[in-house]
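In the form predicted on its own, a lone chain appears below as structure tokens.
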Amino acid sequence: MKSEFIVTMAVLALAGAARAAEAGSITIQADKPGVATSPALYGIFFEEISHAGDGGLYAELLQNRSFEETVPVEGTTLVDGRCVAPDLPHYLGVKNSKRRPNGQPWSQPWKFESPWPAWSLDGAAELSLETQTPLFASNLHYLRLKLAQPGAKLLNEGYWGVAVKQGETYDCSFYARIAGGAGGGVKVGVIGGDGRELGVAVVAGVASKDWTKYTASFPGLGNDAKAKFFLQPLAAGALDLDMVSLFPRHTFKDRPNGLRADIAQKLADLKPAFMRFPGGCVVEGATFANRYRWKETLGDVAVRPGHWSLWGYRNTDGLGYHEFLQLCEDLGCAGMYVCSVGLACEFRNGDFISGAQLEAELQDALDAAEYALGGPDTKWGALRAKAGHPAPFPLQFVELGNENHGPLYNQYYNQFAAAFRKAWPQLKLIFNGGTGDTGPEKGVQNVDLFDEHYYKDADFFFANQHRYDAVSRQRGYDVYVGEFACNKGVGRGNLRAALAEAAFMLGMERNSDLVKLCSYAPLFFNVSKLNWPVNMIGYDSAVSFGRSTYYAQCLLAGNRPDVNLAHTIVWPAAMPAQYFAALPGLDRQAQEIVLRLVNGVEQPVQVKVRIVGARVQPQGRGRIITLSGKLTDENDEKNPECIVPLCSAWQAPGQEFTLDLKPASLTIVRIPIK
């Protein structure tokens, strides 16, 4: 867990000012280890949502960088200011009314302030977007800049804010062309508010009449979260340009076309056993043709199509399969690839395939599986190796469609199942059955896993910390809790939605034989562009931060003991216990008991704690971590670090003693034992 969310004190006090008058009592068996704590559990999920790629993880800072914004949804037609779908049947019947309550096809307001947006003009000149003689045939659209006299500049405004930093390296790159006039240098650059250029550099001989790259670099001569890019031809003339782009030259890994540091060291310290890509309602698309496409994420970003994202913006793919692959094995975690199974999503268009471009689906999914795992004698492990990986990437799972149920779905998640584990039979498997948890019907085979999806009130969380308890261990499938989120009544995720998640977590990690992983969703948020209420990660141009979520995840994820102890919790009738939560576990390796508790009411608790079984060492290095604040307390943009945790030194007094938990507060106890 790093540092600066980590306060060493000398003693930490757990009581506030007033002590309850009865207190709580927990007997931990040291000695009777019960079930082992899946080391899988906790993971995260990435789905392009609130800019969480373009504009967040992935740091290129400049938005719409190949003029393709208004390119229409993939698979409709632009009709009287609307992307339309075709009028297809949907999966789960003709034309189902739940799904299309108006009896017809999905369709997407298509309306932008210009044809090129994020992009303006300082000074005198033209624009004009042209598509003639494209770059490459993938990215059809151009901007064609025409000056009768030297002075103006182009400008982009980034993702709200191109943010520029002292003493930080900036690479700059774009493709151009000479349309009109001899053609000279080009100035390149980023202006803050105040009009002061805070980075500049001059590309010389801007001449050819065919499309070539160019790169600069320049370092920040100041701080700005708020900067624009300019590019400033320095001659008369019509210039063509394409793929204009921006990265700081420091990423997450010092990756090219790599990820920003800040967010990505992030998900470093949640610790993940495992990260779930593409998603999300992005896997199906708003159309099947609208469906995320792995393949054309691949190689120079210059030809990657992009495609458009169904929660409202375009998505260049910056971030692609390759990349995705990449961050899992540099954040040290298994691979899990959502694959569509030939299904548009079900709260959308709802279309779908059969027959030979069924089996063409089919055929994709498992050649994403061959580009990860297969040799560089294969097909796509050679294009790997090609790509500077000759080795094979820590793909774990697959999951065959996403929030997707009924007949057609089972049908077809068969059909994918029985050809992964032929081809693949190192791979988990997982069957989406949507926001239930009834499990996969009769008939359904092959399945390791089945995802479920929670986003609820804080007291269902609190309340269903015992969901699992008594679930049957003999369905041939264990359970991914692959979507859950507290995300009604809590703000924009405040500490009560993270205890209530807490006492939901410590639910699914005491019964881990069943629940092998869980992940939180959805992961991130830019502030300036919100498309679900709540979220674990969020930032600006400048400053990210953690909600308390985020924090709670640290903790459970980082203090993730081998097994369970047996344990006997007693809680004072006039307490509710509902909203209280406890867990003790084994590390092995440390020898020592590590105690999870919640405590979701803002007062102080006491709980009396016995251990046997085992002999607590006085001297011992113990430790205790809180995180704790007011209920309804938020991090955001402007204080990222209302709530952190805080960690002491602490030594239990012997076998038997008494903690005070603060008001709202998730604590962890370690306690050494011999």
Second form
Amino acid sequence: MKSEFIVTMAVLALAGAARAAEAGSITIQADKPGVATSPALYGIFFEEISHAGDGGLYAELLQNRSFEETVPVEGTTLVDGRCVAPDLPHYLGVKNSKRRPNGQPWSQPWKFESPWPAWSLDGAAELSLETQTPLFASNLHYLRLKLAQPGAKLLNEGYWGVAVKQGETYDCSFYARIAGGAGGGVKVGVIGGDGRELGVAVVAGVASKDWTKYTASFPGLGNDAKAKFFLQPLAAGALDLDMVSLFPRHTFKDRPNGLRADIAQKLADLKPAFMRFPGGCVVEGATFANRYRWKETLGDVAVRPGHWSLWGYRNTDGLGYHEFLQLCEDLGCAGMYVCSVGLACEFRNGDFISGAQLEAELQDALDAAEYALGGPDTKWGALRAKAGHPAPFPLQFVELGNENHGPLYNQYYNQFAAAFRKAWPQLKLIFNGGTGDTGPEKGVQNVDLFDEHYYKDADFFFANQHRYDAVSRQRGYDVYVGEFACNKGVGRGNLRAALAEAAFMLGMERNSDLVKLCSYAPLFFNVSKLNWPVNMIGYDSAVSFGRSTYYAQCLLAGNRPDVNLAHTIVWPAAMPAQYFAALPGLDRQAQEIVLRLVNGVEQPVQVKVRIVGARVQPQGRGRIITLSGKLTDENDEKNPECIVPLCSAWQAPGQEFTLDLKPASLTIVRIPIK
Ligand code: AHR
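Got the form predicted on its own; any chance of the form predicted in complex with ligand AHR too?
Now the full complex is given, and it begins with the chain already shown.
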């Protein structure tokens, strides 16, 4: 984060170009601590949507590496170019819904530009997709490449380009089998847009008639974000290929099968308190059979079958349950696993299970907790130890279902929650309420947190900064705002969105005795394939960037005080008060008042600050950090740093002083006190 800040050490007060006629005022009572802020408040929400994992955080450079991309959606049948779900009752009892029109089961168009998406040929050769004698039963498809004479190259376009960098080392691996001819050497590498080979290695002796794994490494010989991978047999014949993979050697924390370092670092800079995984609707699946199945995401990546994400593409599951838990540990945050409770997504097929099948689903969820937390002497803990991690992972939360609701959900929740409470009393259990915001009904038990979701416009978030002030504290459960984003009327995510969310987040922080956790959603998007209009962190094959939303959350999470402080605020009468927010708190260790202010209009505003109950330290090392610009400004891949925080050294002149808030800004003022 720090490297992204432009630090100017000049001592300055915030300079507004024009001065507002009337000032607001805030009196902070530094000796009157209020609610303790929730240390776990700011977390992250990960779901495989818009290529968040494959083609994003997961560092694999090749798309469709195991040739499974065209495998139909789990639990559906191919009919006239569509994957059609079974005609089963919907768990909410609905006959017609947006995605089940005329009472028909959910279906999905199933067309591809070729049987081997992302792969193509340069030169004369024949390709066919085969299944007869697969590498692994869980991974049926492989590619046969037939050459009458050597010369042709098999190409992979990666995820809208294979990014190659000068000086980086690339590790390639593939499984091959000779299906005709004597075999021989195989050349692998990357070709730039100008046709130059920007990395190359030759694997000698690819001659076995049995599936064999081959590996090669090569240095990057240039920079090109849109390069292609190539594989070129040096002998004529037929070669079967599967699990063709290319990774940069350098990944986040240099883990093998790891994560793209620049993107993972952006997560680290958010200082998340927890990470939610794996969603989102993917938890539930378009059909029950399509739900997320954590056990199939473990072990050797070549054996993992992957599955179709209901956001429109197949997942490798190379970033699986183990990798999620490992990332939590690497980020120093708690894990939040969201499990299926046997109900498919209400907006898709909505089919459900019961009886013995439901019992098995519950056991599966309990096994996930055992994998994370159980000792190496337990069945699933032993598997974790075998995977190289004998110590438990930091799983702290389990959410039972995603956006499920209604009588059947209540019943299933009770069944799952009672079993979890008994088996893993240390885990906090989360109930969710569909896309509405009504809490658990009477009779629902063992709810620690209720998950609310808000995808709304800026006015909603500004107006709802006081939403939680009046909510009863006697309900018996806390609040987790599990998905929120200002995503309407804000372009692809502009500064207005970030400021509206900041006002809302300050409202959550002020009510930290009730709102314990929150996570913006969705987290990621590949600029070439968007499934959702507004997201937090974007990237292409080479460059990643945060929207202003990202920086607002970095600032609030990075400047979260220990307690709120009592205060009174008066905003200038001539200004629309609903577009302003302020919250002071105390950072006890730093001995600093941390004042956060949101100015949601494009005019400068003066605020007179008065501090009582503590002595401002004139020699203290104060700071002002500002995120500002035009309300419509957006960071994107062409202008990734249009809006970034600016940090300045700053000295509070005394107990009373005036701040000039920049137009359209989030301002953090850190004031050393005694
Ligand atoms: O964040 C995108 C989707 O929005 C999630 O999958 C779902 O839970 C919500 O409706």
